Amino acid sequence: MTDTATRPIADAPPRTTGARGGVAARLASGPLPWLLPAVAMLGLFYLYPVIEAVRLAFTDARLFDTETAFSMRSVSSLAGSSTLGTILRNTLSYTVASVVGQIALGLAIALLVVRAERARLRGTLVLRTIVLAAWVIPAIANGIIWQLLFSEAPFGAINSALRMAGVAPVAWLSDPGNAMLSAVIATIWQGTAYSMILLYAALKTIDTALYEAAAIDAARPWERFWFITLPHLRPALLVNAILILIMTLNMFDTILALTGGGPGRATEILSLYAYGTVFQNFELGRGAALSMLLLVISLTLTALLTLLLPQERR
């Protein structure tokens, strides 16, 4: 008979250090260690600047001042500024015209490319390359290019073409109404490629059997576009609108190179106004308040457009 003292002792269950140890072990074995570097980078380069801008918005900070104090002067000066009303009107007209123009022209080019590919026509690659060439040009260079094209000097390309056609030259940049139109044209020319790429990809996902069935039913081209193409493009159109809305609201370098915000304040939009406030007038507090206003406008419009996106059914 074997003595019980010599029997092997069953392995004891591993000791736990309590609830805290169990939670720590689960976190260590989960995705958190892999996500921490990304979270730290996002916090450092995105969250911290926003927090610092909010702090500066409630100060009277200037670039070369050594001492700053918390104050509502920057916010109150904006609330009572008559200039801000003009800036917001310019921003509204510029943004709406630019966003609508980019979507409409991008959709037209995407439809043309898709139709040409289905008909196996040559030249679609050349067309896409030409459109994309405008997109890769830096915005500041885009402004300089269009400034040369719209120039009212004898070397201005557009006015030279008008003279050759017997049409009187147009004051593209010196007339306040034409200056805003010139800024919108330059923005649409560069940003159309982004809309074209996104909408082209969305068009390629539409089943061609739908168009074949519509053709059998003798549907007209506009009916096929209205009842087949647009409903299927709705999510892509809304996402496109959100993205280019944000980009257009934050764009200032094209206008800076094209008109500098002039003549007067005819083409000065909110982003350019904030840029000039900080880097020309050196008013950090007022510039931070303007950037917060721009952020609120962007988030509000983005939220409104997001509500229009179709929701997934569960």
The other form holds:
Amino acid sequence: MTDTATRPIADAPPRTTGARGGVAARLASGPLPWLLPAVAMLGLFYLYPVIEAVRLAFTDARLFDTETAFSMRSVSSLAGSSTLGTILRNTLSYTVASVVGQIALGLAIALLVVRAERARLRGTLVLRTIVLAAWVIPAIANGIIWQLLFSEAPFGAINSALRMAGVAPVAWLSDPGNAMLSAVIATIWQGTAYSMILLYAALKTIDTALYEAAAIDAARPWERFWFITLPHLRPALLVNAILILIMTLNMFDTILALTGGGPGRATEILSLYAYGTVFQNFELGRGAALSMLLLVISLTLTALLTLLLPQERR
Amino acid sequence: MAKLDLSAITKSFGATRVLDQVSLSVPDREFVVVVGPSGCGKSTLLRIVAGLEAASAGEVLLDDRPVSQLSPGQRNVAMVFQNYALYPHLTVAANIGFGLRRARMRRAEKREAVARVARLLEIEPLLNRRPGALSGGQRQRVAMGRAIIRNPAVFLFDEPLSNLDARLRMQMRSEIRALHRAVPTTTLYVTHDQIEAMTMADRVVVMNGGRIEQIGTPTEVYSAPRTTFVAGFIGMPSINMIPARYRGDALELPSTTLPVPAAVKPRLAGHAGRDLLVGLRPEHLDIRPGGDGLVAEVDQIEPTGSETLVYLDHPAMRLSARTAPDTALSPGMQVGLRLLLERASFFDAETGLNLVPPPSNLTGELTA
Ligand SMILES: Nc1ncnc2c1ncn2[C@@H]1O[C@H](COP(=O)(O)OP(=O)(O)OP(=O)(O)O)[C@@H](O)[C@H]1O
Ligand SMILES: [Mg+2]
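Please show me the structure of the same protein in the form predicted in complex with the partner chain, now that we have looked at it in the form predicted alone.
Time for the whole complex; same chain goes first.
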């Protein structure tokens, strides 16, 4: 392989097996050797833990108990669990609200920044950096920050501001109805930066002449958005949706720090529930089964969204 | 249908002045080609007319009505962009019909209008395709279709052919002209290609460095260039510029002195003793093997089939001449040149201005 690799490309006719190339050259013309390193890495660090989790899901393993027996209890206990129903409903509303919110807000800010740049306004770089700063903060710190902001104690920033404005304070975290909203706000605040950067990059690739042509065709703002911006952003929006969906489904540190899943189970989502099952109740088998459920949900939704991506013609 | 007037348009980007007092008057239905080297401000001028850019000073008038306060969509102009700017996610039919979105027409009428334009441009089979699946020439036609369907007051073209290969460019040149005959619309057409300017224009506007150098018919700018810039920019191969001095009925040229024909004398009257430039087109240099008058050495011979171009070296300059294809010249030969001074343009070497102002009027009024 080395001797074909060092030969200048122009000299190397494609797919020939010269006397010097031999087996190496024939192998190199197939996909296998190129895929092998990636397959090995993924297999070792991703696939093996997944297989291990599947195995654990069918045991009665406990966290500090090394003696395990195969059992269907972990899986079957999920089937009729009313707690799980609540958890799934929480997960659904939390995920949908967060994902839609992050994409919508990220898109809005990206459009604003691009618009400002076209108008040659100052400060767009600062704005982008500030938004991005939220993304750099660890999720657990984000949870703590928002806990301080939402705090119903006298020093709670948001309630203090409301009080100064003459509005009655809101039970942001202690009211079960508001707690989910607060969790969603904290998540959107942090995740928006990611959408913004992704969509900003996509917006920058749109040929400005299209907008000029539209201006000459007397297109209104919504028409420019609908006929030019949105179709162009479609792939980026879908990829963005997939990534954010997975991140949000797996998000638990922000909520852990913000509400700990409470009050009651009001903000407990699947990832947090699985975490609690393993690390607070030590039910490793059941936790593994919950993780499997999370994996299946993630994969299904990802597959559905991937179907919407524009297919390249073969 | 409209008359387009530009009055003293000036445009600066920061400290750089890109357009300087550009005035131009285009009568209804005229096809005007703006030509000039890269960066001379042609696109900027077009964009100001379209309303995509605001002039720093001056006014654009459509049918004597100032339009500076109007948005591009309100001006009723149509523009064909250099890269076509077709909406990539709409079909060809939707692209062409885009301008009819709000027209008070029934759906069937709109479809009929699109079909009519497609027929005119011979792109009917492509109506259901996306722009991505079209060739450059086809995109070009769709872009024109999108422009003409709106029946605009003014057509604006910004180097629409520069992305096409030579053969297609030639074909599209005559198609655009044919289209203009079929749908006579006031047109401002920008290009840096002087052949496009010469072949397509009713009138040519030659620009340089943000200023208009000359406005005239193709023949006028070719045979009576107002400045040395116009003389050098129009015509391929470039005009020969021979430094000279007019002295007592004779022209002193490098290494020779020529008597001035009686017909030329009035044009040189009053310029005795001045440094001049004699502009002679390659077809106005006669090669005489053996040689008399100006003597130069043949450097390079370029047969084009219908004629042969001869490039010559003279100690003071480089010259080119157009000859019949059956020339017996070969590189290295010493030849004499006869200059057809009756056909020459004479420029003041200092100002670069033609001594005899050409018949066309720089301010752009048509000379009746
Ligand atoms: N937005 C802008 N900001 C600053 N300078 C600009 C801007 N647009 C154009 N210019 C400058 O104005 C000058 C004229 O530009 P313009 O695009 O009108 O040239 P052009 O004649 O169309 O050239 P080309 O044949 O290359 O298209 C150039 O020097 C260009 O650098
Ligand atoms: Mg240009």
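As the structure is a computational prediction, the values presented were derived from the model and not from experiment. Positions refer to the first chain, counted from 1. Take the two forms, find the largest set of C-alpha atoms that superpose within 1.5 Å, and that set is the rigid core.
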{"query": "Large Cα shift (2 Å or above) at I51 between these two forms, core-fitted", "finding": "no"}
{"query": "P37 C-alpha relocation of at least 2 Å between these two forms, rigid core basis", "finding": "yes"}
